[in-house]
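The chain below stands alone, shown as structure tokens; this is the form predicted on its own.
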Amino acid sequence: MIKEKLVNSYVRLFGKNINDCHFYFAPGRVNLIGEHIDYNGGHVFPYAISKGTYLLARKRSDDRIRLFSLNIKRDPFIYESLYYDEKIDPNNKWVNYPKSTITMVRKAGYKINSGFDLIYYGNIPGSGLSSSASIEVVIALMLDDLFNLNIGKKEMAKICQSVENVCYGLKTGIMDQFSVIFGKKDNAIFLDCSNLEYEYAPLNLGKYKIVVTNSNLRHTLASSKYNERKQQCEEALADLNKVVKLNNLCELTPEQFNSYKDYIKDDTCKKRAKFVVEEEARTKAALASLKANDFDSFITYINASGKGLKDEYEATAEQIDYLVEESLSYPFCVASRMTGGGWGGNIIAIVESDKIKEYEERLCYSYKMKFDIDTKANVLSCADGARKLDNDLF
């Protein structure tokens, strides 16, 4: 049990008394559709998953901060004082997200008046399922609770997003942090990233389930094309704004885009903008199809999203494309696409429930034969968002 692992390690590292400890959890997320449009002011359709980051913490009487991760086998990292520090430590990469989150909470004006000991453990399968946002949110949740900061949920999402934007220099949107915080069991979240208005949508797929398979390619946004794509979208928007006033690309319908697209000077930027505008339309249509119980249309939009990510946004990879195409070759898999930032990470597939074991065996075997890479498929259903778990501690 994860709880026992954390407690036993806490006692071994930090002392025997855990009566004043507190227990927290923040999930990862899967995005069904609406990729790369959160930073373009569009709608996204993610859900929180049951796997995530668990954290056990206790306040100290001094200003010393001690951090330990069960995912890293080493002595505790000692963060000696409570000063602002946005620098990324290349020698202790695992501690950068907790350290940066502490920094950004303080920079937002919240007072952390003592140190603390904490230990955390994550069980999110592979990259591309918002493991970084999960760590950011569980740290912010812990600080909010231990120090009575009264950070609102939307404010917490913005602070955690700023960790990516300020500390890591990544021009990411707010989808990951928002879905980690606002997740709801059995529901996906339809989120308008331009104003953070949202609604829950029951995710009932009948005889099908969503299966997530990790490519086991390294998924590092800092070394990927992520910021480049953001810049290309900004260039397209600047060109369009010479003829039509827009706050973001997602304000355009596909029909409007076709009318104005030739004003975008660079062909690559035009291709990126085309994907963004069409992905926004697909995401809205996907929600409408679910509400109308039109499953056939829903899976059509999922598959079209995957094709656009490959051909127009060029955010996939050879291994990702293979997993998607192989999945769709099975008669019991009706939809598949990349999920997450891209250039690695995971794919999602919608598979008949009684065929999931066969799906995993066939896909993982063929992937191993093709690329000599081991992988695993996981059924990741909708779960609740970040929360305190003290009732589950003792």
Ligand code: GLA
Second form
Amino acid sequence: MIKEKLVNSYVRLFGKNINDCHFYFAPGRVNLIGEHIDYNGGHVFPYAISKGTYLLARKRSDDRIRLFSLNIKRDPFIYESLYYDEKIDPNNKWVNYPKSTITMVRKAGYKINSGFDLIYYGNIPGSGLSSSASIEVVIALMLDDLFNLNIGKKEMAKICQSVENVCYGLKTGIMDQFSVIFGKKDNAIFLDCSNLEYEYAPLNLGKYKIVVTNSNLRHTLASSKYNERKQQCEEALADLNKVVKLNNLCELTPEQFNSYKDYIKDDTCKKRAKFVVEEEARTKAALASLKANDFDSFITYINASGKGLKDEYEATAEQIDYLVEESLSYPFCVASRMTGGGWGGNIIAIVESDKIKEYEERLCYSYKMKFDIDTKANVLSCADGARKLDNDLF
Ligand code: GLA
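Starting from the form predicted on its own, produce the coordinates for the form predicted together with the ligand.
Everything in the complex follows now, all chains and molecules, and the chain you saw is the first one.
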């Protein structure tokens, strides 16, 4: 269906056939645990999902770049010559992610020696599941392939992260781009953000599945709050560094943190740092419990992470707290927490497989009653990362 839609629009807008076109896909992601610690040098535990961004493109013989998004349905956006500008265009918001990614790939020294025509379409539900990283990565993957750039995977993740950091001024870590690129079916990725070493961990939850529900809340302050949290963590680290030598907060165990915490002058910064250090410990413990088939401990860490995000990191929202609490009140849901950046976005819940329909009906109904917001719950299991889909095209 998606392929047909893309192909039909491509032919209508850009040419008679798609013989010399290539087809690419990059997923979104869900983070199981390890929230807000990628930029603190800690471990995260995300996985790629089956929904994401599909892209169809072909090289041109001239310098023009033509972009079209099926999600926007406006006329194609056309650059008359190869584009090189990291400024965000306030009048054409949708075009900024592809544009900025093209710019950052070129800035990293890769040669894009002709124009191209591309169409893309994304089916990630709502915000908070890395739809932006999904666009960045699918664009980078396409450039890498069309122009034989040989961008390594980790390098690609860093370039796509720089789109957020440099072009959007969002001081995000690397979790989203990394998981979109390195996703693996049936596995979550345990990633050490201090050195980008990683391992895959099979996510076998027995009779349970992960259900993701969107709050459909887009907090306008999310980006400034995010940068504020990063700043508070940096302040805490600077205070601690007067007495211990640390590269990042996640080097401390909770016990060590306890003995040094009073060197952090500001109480709010202390609270943020406490969350970070404990979240790092929980994430490592969550991996260990999965490996040991200790499901009970695993869900305890997931729930504790959610609680910390609400009370200590204060990264949730009234609607998110409601969705989590409501989920946990059902006997067939054993764990729930927000996932992603926060102040809106999605929650995850671990729900008995044969009760998912009931879960969705009850949760969506009570959410609508309480906030008058419609939502949907999606089962989103682990899928493969970004890839070329040419074999599916013809
Ligand atoms: C956003 C950022 C990530 C990460 C999460 C919170 O998704 O892009 O780098 O910090 O928030 O864990």
